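Just one chain follows, in the form predicted on its own, and it is written as structure tokens.
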Amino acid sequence: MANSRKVVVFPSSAELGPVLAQLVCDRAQKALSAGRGQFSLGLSGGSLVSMLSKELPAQPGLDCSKWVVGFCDERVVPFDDAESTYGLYKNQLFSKINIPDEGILAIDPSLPVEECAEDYTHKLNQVFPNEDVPVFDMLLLGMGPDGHTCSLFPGHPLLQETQKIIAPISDSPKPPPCRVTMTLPVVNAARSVVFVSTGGSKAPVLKEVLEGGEGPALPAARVAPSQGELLWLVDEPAAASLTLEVERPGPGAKL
């Protein structure tokens, strides 16, 4: 669905952050006003943690009481480990917003990685009881300089996974090695997928993902929601090599 893909460029992450937070709140409002009873959001780590932790609580009238938050991938480490995505969000964001504890779907890091993935699959199935593949209202994704997203790495067999919704990975090329990750069928089932990519180090891979390269499609390039929207929010340094058509919204613009 390349037609539904939109690439939006901001001068810097300082302008991007508030628009992202506003977009999350807007999609939350749409989900709740559509009568779904909850807003399901998938979070990723990296620079998204500090950006959301700063900008979301600043949104006027923010009400997260009907939000359900999962993780697009997670490192199988204790929650007090600096590598734990849940731990970072717990300390920096969840303590500032009124999301109920039962609305936060965390892994059980005490389990071996295979069992951890099965346990997290069960947790998602409880929240999405009538869906073979969970349909999240919104997934927020990052992208590594190698083109990976979630814990789906270039050339890895997990890119071919079609049966599991959450898969274990014990040989991540980026430490820590043991992780659980959403698979492409879940990512591509979402109603809205938003990539956030900033910084000049991302410029070469962003060009390859968005405009194509000579090798096999990188993991981030394989994200193409079958029914949903796909937004790339990037800053000027990351967009420096792009030649495709992009949007550059003015100050105060909404997406």
Ligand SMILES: O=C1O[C@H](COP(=O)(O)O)[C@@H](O)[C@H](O)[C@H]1O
Contents of the next structure:
Amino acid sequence: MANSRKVVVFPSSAELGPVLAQLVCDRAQKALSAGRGQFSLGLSGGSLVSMLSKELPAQPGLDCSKWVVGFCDERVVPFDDAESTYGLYKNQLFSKINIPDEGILAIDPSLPVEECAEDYTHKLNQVFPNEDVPVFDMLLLGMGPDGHTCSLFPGHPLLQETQKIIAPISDSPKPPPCRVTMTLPVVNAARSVVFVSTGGSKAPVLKEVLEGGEGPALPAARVAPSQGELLWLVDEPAAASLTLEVERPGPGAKL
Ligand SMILES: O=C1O[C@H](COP(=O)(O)O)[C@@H](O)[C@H](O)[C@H]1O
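Return the structure block for the form predicted in complex with the ligand; the form predicted on its own was the one displayed.
Following is the full complex, with the preceding chain placed first.
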């Protein structure tokens, strides 16, 4: 599938959440029935944590025993720090579903940020042994009001990274400063990339990312999977300024 982008608008996040969870389950089933033996999913932090933690466990017959879950980016802080994305998912989601412990690819936050990125790269390479650039079945991304996604920030040199699959960043403009992040080559190699963006504070940046702006392309606008699908799931407040063609699915619709 060559880079097909779809923008889907829901009345609010209450309608978006269940469709997202259903989509994850659908892509998991596709990966497993294609004989890949596992479903590889990359998670982001921020507002996605509570949405997924509420909606995924509610999916009927959910079986995550063959899932491998990584993090699109992670803050290098102890797991019990409120900023730890792994820590939040562990308490709110992983404790409620049957992902095996060995299927969760967490960073080692005790390492300095450079070594942490190398260690996490090694963990990914073990799960994707035959791929120079890991090809995730699905990545779930958020977007900050500045247009950042993962921990790839506007104007940051990491946007040019072509060699590393995981990069360290120690000057993140959004705290905490030390993080590790997937780079654009990994994001754009995925089979399915799904952005979730909700709330009126995202309206101006969503317009710029989807319809273009005057400056250099924002990080989220650089996400264009070379072989995979690209979906933007947004709510009406976030979509308020859009003029491009969007889909508005009826109740109970599947993507
Ligand atoms: O710092 C981060 O922010 C982005 C966006 O978060 P949101 O709360 O505005 O959805 C998130 O995708 C990323 O994983 C996180 O580290």
